[in-house]
Amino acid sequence: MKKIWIILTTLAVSFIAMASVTTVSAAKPNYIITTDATYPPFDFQDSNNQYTGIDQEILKTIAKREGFTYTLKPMSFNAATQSVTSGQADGIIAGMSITDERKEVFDFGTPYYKSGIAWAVKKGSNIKSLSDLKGKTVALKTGTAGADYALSIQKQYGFKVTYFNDSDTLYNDVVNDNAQATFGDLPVLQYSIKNGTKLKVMNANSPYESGWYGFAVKKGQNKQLLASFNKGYASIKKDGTYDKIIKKYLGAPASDFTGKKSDNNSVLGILKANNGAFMRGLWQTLLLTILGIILASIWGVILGVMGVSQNSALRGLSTTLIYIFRGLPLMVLAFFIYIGLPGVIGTKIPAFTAGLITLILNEGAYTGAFVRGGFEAVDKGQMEAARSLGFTYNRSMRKVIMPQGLKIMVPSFINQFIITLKDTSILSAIGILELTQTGTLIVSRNSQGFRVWAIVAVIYLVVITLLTWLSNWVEKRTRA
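Requested model, single chain only, the form predicted in complex with asparagine:
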């Protein structure tokens, strides 16, 4: 048993060392810029899984000219704006409309692209006007200007709404007849339609709330970054680079950037084209899982031991911590740590670290609960026997109760390990590019939802199988 703990602790230390390499590089003194993970033609991935699009090319060119560097953090638009307001990111470029409401919390750079809100239905739909939406479902993207507009007219037209985090899923919801219409940015809808999405824009000539996109920083902060952006923007506008960028993306089909659809349509083709991305996603998933398992187990055992302590304050503390962190949904906890805490403590928390802390607190609480239960399940007579032999309480715990209790808990540990692996997928919400987020990005590029998600599912199953084998092997060793 002791040996296993030594192995686990050594593993934890070495993985933390490895993870800190990741965090150190993310914490370089450059700007952290966040973006919408999937917003073609402004922000999307090309066939080499590199970020590209009008926004990205503008940003890259300006950074080069103005001599600043940045780390890009793609995530859902909603999480991206919150990352900036909480101080986790320095700036955002994400086809973000400049609105009066947003001006209260953001400072915008020079407006760089004219846009407006359009509504669209499935091609061939018999919906002709907004009045036909009565009782129908409208798919919206969380936290966007398009969603705000739709909500402002919802009562008048009597439709229901449903929310998604990325545009691609949203459009597919309409194409698949789950929703009957959507509201979003005209240029993005038109680009998607031009590239094969079976939707029809209803107000192409008269978009609502027409306005501009802007690069943004948190109000009153990162003045230098904003000034550099504006200066660089003026220069790319003046020498024609801006026009070239716009022409490059609007003048060519998406497949010029994302790869020809026919190249990718077999499972092998998808695997080959995205081999590197899948491997990087898998590595993040594994790193989070292994560190999460080890650290949550250690924390869980501590909570469990506290839970059977003779000291009532310690018992109370253990019960409270288990109550809180087992009770909070993992995603809420992740957002609380990643988006909520930095604003209060005043420092950035890298997404990976926030994700890992989330796992430790949540999985650790579950572990604490079954560890406490395991110790309590050891026959009371065992403690009495040890004490009557003259052992102190602590010694009886360590020598008699714990070894028996831990054995009872082994199946629960294995179960918890598997849950931890699966829970890492929820952390994609805070922008960690693990396996699930990798899948989302690939699907948004090649529209091969069935095959990509099947590949991702198989990868998870393979890892879960390996993890179960490893756990069973450890279980056998502990029995010996």
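C-alpha atoms forming the largest set that superposes within 1.5 Å between two forms make up the rigid core. Numbering follows the first chain given and starts at 1. These figures come from a predicted structure and were not determined experimentally. Compared with the form predicted alone:
Core-superposed comparison between the two forms: the CA of Lys155 exceeds or equals a 2 Å shift.
Core-superposed comparison between the two forms: the Cα of Gly196 travels 2 Å or more. Residue displacement note: Asp132 has its CA displaced by at least 2 Å between the two forms (rigid core superposed).
Condition change, the form predicted in complex with asparagine to the form predicted alone:
Shown below: the chain alone.
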């Protein structure tokens, strides 16, 4: 058992060192900018897995002209806005509508795009007007102007609403007839339809409530960044660069950015076109899993040992920590650490670090519970025999109880390892570009949800199978 723990700890230190080297060697950006990269044609990944779109082209051009650098952090729209308000990011550009409510917490730059709200239904739907939505379900994307407008007319037309965090899942909900309509920004809906989504816009010639998009920073902060954006925007507007960017994305067919049609029509084609993205996502997933497993196991063993301590205070502390972190949903804990905590401590926490801490606390709590149970499962006569031989309590635990208890726990450890791997997918919510988030970005570009998620599912199954084989091998070695 000692050899196993030494190997696991060495691996953990090695991975952390590799991550540290990568962080140190990378050039430090002046700003961290966040976005929702599932919002084409404004924000998405192209066929080369580069972040692009109207927003990204505007930002890239302005940054070059104004002499500042930035690191882009893609995540869901709600998480992106909260990252800015919590101080985790310096600014956001994500097709974000300027509203009076948002002006209370954000300072906006010069409005850069005027859009309107449209509504769409499944092709071939019998719904012809808003009145036909009575009693039906409307799918909305959280935090968007389309959602706000739909809610403002909900009572008038008597429809129900359901919410989604990404556009592709939302559109497929309508296509699959789980919802009967959706509201959103007109150019976003039109782009998705050009890319093959089987929807029909009902008011393309007369969008509702035209509004402006804006680049935003936290109210009262990052004034220099905002001033640079405004100056750069005025420059690209004056010399015609802005108009070229708009024409590039709204005038060209979606295939110019999604890749060849043949690449999206087969699993092999998608794999070939996105093999680099899948590999990077898999590596991030494996890194999180390995570090999470090792560190959560160490933390869990500590909690388990505390749980069987003779000291009542340590037992109480162990029980409390296990209760708290096992009781919190993983996503809630991730948001608390990544978005909530920085606002209290005044220090930014990298998404990867926040995700790793989340795994350690959550998975470690579950590990601590079964470790404590494993120690308690050892026959009480073993402790009595050890004490009768003159061993102290601590020595009896270390030499007699723990070795037997750890062998009892091996199947539980194996199960927890697999759970940790699957739980890494939840961390995509805070912008970690692991396998699930990679799939989301690819789907937002090519709208091939079934094929992409089938690929992601197979990758997970392969990795889980290999992890299970490895764990079973370790179990046999420990029982030998």
